[in-house]
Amino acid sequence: MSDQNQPQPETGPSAAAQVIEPWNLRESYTYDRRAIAEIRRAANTGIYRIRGWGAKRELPTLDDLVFLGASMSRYPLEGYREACGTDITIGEDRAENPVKLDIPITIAGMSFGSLSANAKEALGRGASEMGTSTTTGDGGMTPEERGHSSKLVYQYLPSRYGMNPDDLRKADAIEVVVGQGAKPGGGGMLMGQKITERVAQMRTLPEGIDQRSACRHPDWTGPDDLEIKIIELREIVGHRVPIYIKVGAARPYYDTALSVKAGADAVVVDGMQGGTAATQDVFIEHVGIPTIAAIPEAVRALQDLGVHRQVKLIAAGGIRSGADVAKAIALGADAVSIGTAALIAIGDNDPQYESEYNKLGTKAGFWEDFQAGNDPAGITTQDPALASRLDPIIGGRRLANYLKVLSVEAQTLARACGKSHITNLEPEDLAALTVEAAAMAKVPLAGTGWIPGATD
């Protein structure tokens, strides 16, 4: 090609005009415009950004793993003809009423306060018509919530919020939260916005005030008080129900383990792409490990310690579809935990209220600022008009459609695998497409027999 048909440096007035064009222009991958942004907007304000949802950078995910579908070596089921088991029985070891599941898909504990009274009842809707369960969450025990849930986790959390022995006793199961995902070794947020009367008298709290719920329980320090505190807990319910206790991933080998040393009957991991309805957005995206890092240093403790499949390891964070599940129980997990992935199943960040997410500075499908109280969904908020909009007969037809989905696809995969119910996924099911995932996942590359950092 000739210089003549290349772009020519210009001279006089309009050379100055020659820097905005595109080839011209290189962003720098350090500060790139979002750290521009963030610096700019952390100097006007002096005040560190608080958001919801989880991590929003690249990561290692499920999807950097494949099923080994049976053909010569396997022998796959026959299509929908031959059974896959779902079903998955919690405690049944030490409680008197064990938790029976239908499917290995359950809600994770979203607050009162966070969501509206509508959005827990679709949730608890949603849920008992799947057979499966819904948590509380760090807001208490609500009639919508308790009222529309055939089987619901009472969350223990370091605030204690709505904490009282009859609500432990109307419980089907008691999750002593440790950590979260989004947040391991922080608290809990809820602003002053959404602390209304109802909110401010189930929590204990002055209406109107922002509040930061502490990062550890005031009542142990490790996990020899814990195992007291579990063994208390057990006889204020009379034995009736499971313990849990959930853990931010972070060191799972060891938080696992402890657990299990406590007393725990299930183990929940939830990894760093859990959701939360508002923290700071440096912990989201700096603190703890991905979900598929945490899921096999999880089952390794369990292992190591002789109760794999005995105390049940629950995954959390990030899952979204039915290859999500079957690959967390592929690599161990007796079950999983969802959060973000329900609340857009019952209409959040609904593309029907466009114009709003419009007002707000953002568009359907990224927003975030569950902190604010102004969810056009009626889903995040206290807003009596906002929440309105929130049909729990719709919204918990909408979430059992999404969690039968979830199951189908989970059980299309096991049978595959030639696999009769979905827990007797393994490993040797599964192979990695990038080095990271097989090294995080401890499965073999594709199409190799190697195993970063376990094998030659």
Contents of the next structure:
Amino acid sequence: MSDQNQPQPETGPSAAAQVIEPWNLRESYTYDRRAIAEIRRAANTGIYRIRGWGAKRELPTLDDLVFLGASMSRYPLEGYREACGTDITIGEDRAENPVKLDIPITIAGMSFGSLSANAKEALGRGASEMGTSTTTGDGGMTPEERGHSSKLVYQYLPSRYGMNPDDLRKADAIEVVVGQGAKPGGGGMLMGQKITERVAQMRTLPEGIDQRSACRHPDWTGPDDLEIKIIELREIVGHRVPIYIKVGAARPYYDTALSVKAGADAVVVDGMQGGTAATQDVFIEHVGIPTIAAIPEAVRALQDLGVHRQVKLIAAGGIRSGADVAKAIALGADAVSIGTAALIAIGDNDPQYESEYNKLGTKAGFWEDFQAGNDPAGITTQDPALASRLDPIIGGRRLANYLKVLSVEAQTLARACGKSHITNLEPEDLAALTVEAAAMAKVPLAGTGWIPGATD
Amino acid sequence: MSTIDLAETTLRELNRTLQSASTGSFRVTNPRGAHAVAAGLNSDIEVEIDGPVGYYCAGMHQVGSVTVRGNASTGLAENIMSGTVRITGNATMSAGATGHGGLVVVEGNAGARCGISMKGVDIVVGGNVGHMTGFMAQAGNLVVLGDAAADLGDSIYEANIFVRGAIESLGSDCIEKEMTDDNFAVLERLLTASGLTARTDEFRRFGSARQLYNFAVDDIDAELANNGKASV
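Alternative state: the form predicted together with the partner chain, after the form predicted alone:
Below is the whole assembly, all chains and molecules, this chain first.
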């Protein structure tokens, strides 16, 4: 790859440090180029910025943690020889058919509508090859998606677009969506360009409208109601499949505790780095807490209720690598969920479309306008010509390869810590590189025994 | 007709029996406010429930008919796909929520958010409806023989709301619309189907002003570039 293709920060103090400016020019830290551009954009259009992707600002991440590895006091496992399990089972206590995953990495909910049919197929193919699940989104289940996913989680959302009991009975699990990391407290959006005839029909909406989905469920108002809702869902599917509750990371201790109380078999906690197909930028960047801060609080709730590792915790939001997978699990999650990374794996922001990104006023690696429907990579679009650029079979292979790498990387780290199953990783295997990460993850600052805020 | 006594039968046994029956009539006694009674029915059976039910009675109903002789709590016939659900008493909030088809008849009053996000169902309420009835209603018809509380039809899409009594207030983007011949015919059909009596010419129709369908987006720079000046 030539230097030209290496993305450079476009604006902001970090960019100013890298771009050589004449010595007499001083960029404001407060009113940097990004802030000025946004003020000008708002003044021109009179509408808030709507975009896809998740939080782009600098946040504390799992990168701020390291594994300690084995040494004198514990011994590692042979990397290529000794078993290190990665399978997990969800819902064995209450569901006749629990969900059995070969790897602890699932594909997060993304709707047909926000994604093309080919993209949904690619996700289904890749996940199925690796023995893990995909998830529907705010728009119902398509036959293509059901057909290409060996394990499909059906989302039960506030809008109930396309919701029907036949699809519910076809699902391998049901995920009641209370919130999403990119926008805890907000509903989905789908701009008119993507509300084609088929999408409009599936959602019972007029074609071409700017859809703003409901942000709260129409027939329950709190955890006590939700408990009854879950009884109803179990009755309708004959208690066959597990029920998850997904929350955006806001108050993870209480949200997790109340999810357990409501009867969830798994709780999905989605940190603020979690992506979206379209939401207000102000929502994406300013609501919710980072994944590293959310996981330990959710785990604490499960432990206080005595159900840790029984009610499963699926962590999401900014998971990119096997290191992220292993760290999330060491903090106490049972599995992770990926959305943005899965899209990148199948071809989102592919540098081969650099000139087309340029025409849209952006660059490969920076493109975030999933709402616009003109995705050069053919993933977040309903335009048949663009959508045909994504070969679902090749996309599926790429995703399977990527999931394989995540899984093997996570195993590598688990073996290095002497663990014969990935969920045997624990906070004791970790140290933090920053005071913030130590406080949020509740593991000691590296080289010390100090966990800021710990009471004993 | 088979009788199932909920004082002696578990909810699971009741629903399993109803869900696996292909024909026939069933009478359910002693419901005593149980939740999810007769949820997920998918065959052409008739179910009569003698007494009050809790949340989500006849939830996601697909085929056949369910009649409740009493009151129903939250989410009566939520997400109904087709078939008929009728109650002789009152329904609390979110009756017929998100229903895609079929008919829901509430002979008494319905509480808040009746017909919220309805997607094609027909709902007939003999009495009054609570606040935010028809909130974000997408398709279908909601008929109210009594009065409607505040914020009727807030953010409504293409559903029709017919009200005979007084309206406390309309919600955002909901306006009164002319009664067309088609509307009179639909109303006549639904009144007949519901067995409730009223004259169609006593109803007013409410629907979407369609002002919230798309974002209002300005572009001063484009105007200047194209016209050399911008409108004020």
